[in-house]
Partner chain sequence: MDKLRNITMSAVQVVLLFFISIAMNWLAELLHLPIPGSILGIIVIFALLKMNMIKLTWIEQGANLLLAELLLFFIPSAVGIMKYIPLLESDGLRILVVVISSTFIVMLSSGLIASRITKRKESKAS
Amino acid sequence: MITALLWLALTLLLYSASKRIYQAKPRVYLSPLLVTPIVLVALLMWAHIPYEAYNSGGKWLSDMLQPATIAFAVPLYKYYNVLKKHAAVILVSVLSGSVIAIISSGLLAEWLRLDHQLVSSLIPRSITAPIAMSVSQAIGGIPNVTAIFAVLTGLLGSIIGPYVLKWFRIDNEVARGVLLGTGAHGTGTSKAFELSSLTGTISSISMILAALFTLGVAPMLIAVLFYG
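Coordinates for the sequence given above, by itself, in the form predicted in complex with its partner chain:
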């Protein structure tokens, strides 16, 4: 119990320190989502402490993912009118994006001859971690591994996203929000909020819709495509 509390406190401390560094110098490689886990993993491995010991405290933070997901109801409610105005565009493009995410992750992983369980763990990687884990469970993946792929997607997506916006001259706020939320879920959404509050809101709804669509269509799509 005491050690669990210590790990929790250390995580909070490292997180707030790296967040402060990131605010002073906003570079991708200084992202708290990158720096904090690297320091913790290095420390645990150096001291030969198993992940389970760390996670006895860490899991309290993971448990907060569910209320945090529910918290998205607040921006949805506040920006309901804006969202309603762009509903058709958002629905069509997020649905297409979700289907493309499932197919491209699955096919690429199969072509590269990755292990079957890894393929299933990669398929839901583009949506927010807690829901990606349920999808992974349903389609025969390893939920914990999927969580890592989802975090990795968010991280890489927040690097790739701004380049895609620039190279392909996507300057419409709705399109930008859809792109970031569908491609890089929560991390993409924090990037989108850096651009504008409308972009961030569109990104939040895109990420929620992408999670819902993936939850709904992934099992069917996979049955048809990969085991058919």
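Can you switch from the form predicted in complex with its partner chain and show the form predicted alone instead?
Shown below: the chain alone.
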């Protein structure tokens, strides 16, 4: 119990310290979502500490992901009229992005000649980790491997996303939110809230819709396209 509390405290301290540094120098490579896991992994490898030992405390943070998602209801209520106005565009955009993510992930896995279990583990990578793990289990994947892919996707999306917005001169808050929420789920939503409250709200609803679409569509789409 004491060891678990120590690992939990260390994770929180590392995140807090890296966040302060990021606030002082807002550089992509200093993002706490990138720095914290890198430092933790390096520390665990250096000290030869197994992941199971760390996760005895770290899992409490993972367990908070699902109730934390409910907190998105507050900004959704605040911007209800905006969401209602752009509902059709958001739905079509997120559905298209989700289908493309599933197909591209499957094709990438097959191109790498991964076995069926790893293919199923990679396909749900573009949605938030708790739901991605459920989808992975339902289609025969390995949930823990899926969680790693989902975290990496979120990190890369939050790093690359702002550059995509800049290069293509996307300044519409709805478009920004859909891109970050669909492409980088929770991590992208965190970045979206840095841009504006409305962008973050659109990103959060896009993230939730992408998860629901993938949960409903992925098993059927995978069966037809990859295992048919």
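Positions refer to the first chain, counted from 1. Bear in mind that the values here come from a model prediction, so they are computed numbers and not experimental data. Each form is matched to the other, and the largest set of C-alpha atoms that superpose within 1.5 Å is called the rigid core.
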{"query": "Residue 56: Cα shift of 2 Å or greater between these two forms (core-aligned)", "finding": "no"}
{"query": "Displacement in Å of the C-alpha of residue 169 between these two forms, rigid core kept as reference", "finding": "3.2"}
